[in-house]
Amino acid sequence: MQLVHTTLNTDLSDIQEKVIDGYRLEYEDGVKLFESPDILAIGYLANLIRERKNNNKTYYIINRHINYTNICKNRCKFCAFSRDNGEDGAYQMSIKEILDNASQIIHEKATELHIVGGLHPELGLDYYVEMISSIHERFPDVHLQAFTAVEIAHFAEISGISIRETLKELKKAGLGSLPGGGAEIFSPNIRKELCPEKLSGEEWLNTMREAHSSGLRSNATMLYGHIEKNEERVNHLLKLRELQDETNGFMSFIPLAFHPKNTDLKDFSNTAGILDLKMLAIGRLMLDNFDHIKAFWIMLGIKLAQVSLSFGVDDIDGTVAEEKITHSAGAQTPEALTVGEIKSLIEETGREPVERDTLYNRIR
């Protein structure tokens, strides 16, 4: 689905000008086109790059998600999933539920497993890599795409240890990537606002990179819809920019809309779809070093999710069986799709859908 190249009649002529000669973007050209009203204009423009990396091709892949645990000592004001150690609905899972969870995989043909959960006070490093090795022993040809930087962060400071280190004993264990979680906005003034307790942006940023140094790839996100200003937003997609720059560690960037419902921001609404979509393509066109845009379809739904492929979307995440932290903040999507709904959804679109794995090679 090739678009031909026209002049647009529109007051992003600039960038349009910068974007078909290959030319990067800057913090002004992200500010503008946040401020943009010309939707079909932006989602043209980030069409250009999605189709110039990734052709025609929208990528899925069969997953399934496993939350651990919902205990966590951080309790940030858009989490509906937390609870405290004690309260009414905390539960965590032992290894051997983790693990009969897991064996669904065999039924689903997955070829991954996404674990993350709360940070829980009193668990240790020992539990983490008992359940990845555990999990890595009994199916040893899943990939583990697991914790992310905050959870990370967290093993390392109950334990005592170095954040690389930390690394090094689940990636022996079988860890083999990172999820982009935990990013929420870099801004300093909005973390304090929203989650005091979470590790700093600069410090995702760190264990992102202590991540790629070790040889873990890892996805990248931003929670967007809650109080951040459009500046934030550019300058949250900038530093992902620089540390592409520097490491080449991150695999797609996947924007997160802000779900109110059971949290301490309930009075908020919904994103809206422009906003979606606008958050999808400028991610599209500021990350020029991304190789993959990923419209998670549990949090924008399956309708804006086929129509991102033309925002410069190449991929729409998976099965993604059994989520539970967008569904506690009242997501109205499934909680899972089958491969032929994935299929189907991507081809009305006239895409051509890609089975891949964690790491985007293609499964035939």
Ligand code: V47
Given for the second form:
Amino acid sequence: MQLVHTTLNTDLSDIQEKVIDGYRLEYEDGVKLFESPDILAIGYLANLIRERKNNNKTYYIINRHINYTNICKNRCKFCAFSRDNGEDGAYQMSIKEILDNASQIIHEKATELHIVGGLHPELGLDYYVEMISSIHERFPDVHLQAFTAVEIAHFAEISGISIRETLKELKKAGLGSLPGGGAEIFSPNIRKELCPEKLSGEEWLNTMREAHSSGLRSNATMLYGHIEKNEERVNHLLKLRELQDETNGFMSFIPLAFHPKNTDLKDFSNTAGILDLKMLAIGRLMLDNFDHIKAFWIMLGIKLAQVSLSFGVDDIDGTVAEEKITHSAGAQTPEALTVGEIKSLIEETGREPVERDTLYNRIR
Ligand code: V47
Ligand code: SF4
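I've shown you the form predicted alone. Could you give me the structure of the form predicted together with the named molecule?
In what comes next, the whole complex appears, and the chain from above leads the way.
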């Protein structure tokens, strides 16, 4: 305790007290944390919660990403991955190609497939149901974490059925859970500016509410480092916390660092390391009802992901294999890591690597 008193910026002492006593932080606390230059104090406090919830464990998963199409009717300004139908570089994988790609999980010993894509203007729910049921039939033990809330809402709209019905069909086919993408920033003004075609923040939250009440758990994300302000970051976190109070369906929070290369915002800079650490640590501090904070090493870089394990993070995602969305936007990280590499990057930080399945059950 003495260490806290000597190193903490006095400005944060009220927040320090709340954290130590286990009280919930409020909107003003979140803004104050973002405004504070005292990254070590913020990290120290986030680490207290991280160790309270997950002690020395750092989770990882053996997984593979499949991006089944980059054809997307939304064309968000921050996205370098999407293409119009018929444009150079546009692709859509057939079910057979998806199965061939998925079959690599056998020798990788992967337990999860993470499947997301663009909003194809023509494909109906049948294609997605067939995709999930064919993979599930072939690999019944592999957890299928597929389709962001944005995709689910699009499938419902294009097929003229409700979100609940869409989720029910996909769950029956073998869908295991939803990834956390598409949340971006809930602020309507920013969505209007950056992704006007995308569903609103309220619709994203409603889709997750439906998923959770249908028995499908999910993750949650936030895209930062573009035009958002501290206030909008905090509001986003509070909206997630509010829904989590209601459903307890979120497993982890993953802040996504904006990568500007090849996007309409290509003159923006990459996020600063200090902001990356703040996002993770403040996420840990504000989201008291989330069990896990995940650093997606693909976006953060391996070295900063290691540092983040002392700034609130307890999950490093996984082997990933063939990530396309961030690499289209200029990520310099490898497209995959081996299990050995993941384990050593965790061990080098003094943490205990724990292989998990998608639902955070320990594997070995
Ligand atoms: O929805 C798009 C974001 C998301 C860019 O749930 C960008 O475990 C940075 O959601 N720079 C897809 N981000 C990735 C995603 C994800 C990743 C890892 C784990 C999980 C999980 C989810 O990537 C999109 C969008 O929000 N995105 N373009 C970009 N240029
Ligand atoms: Fe489409 Fe998603 Fe890219 Fe937006 S972020 S253009 S919805 S693929």
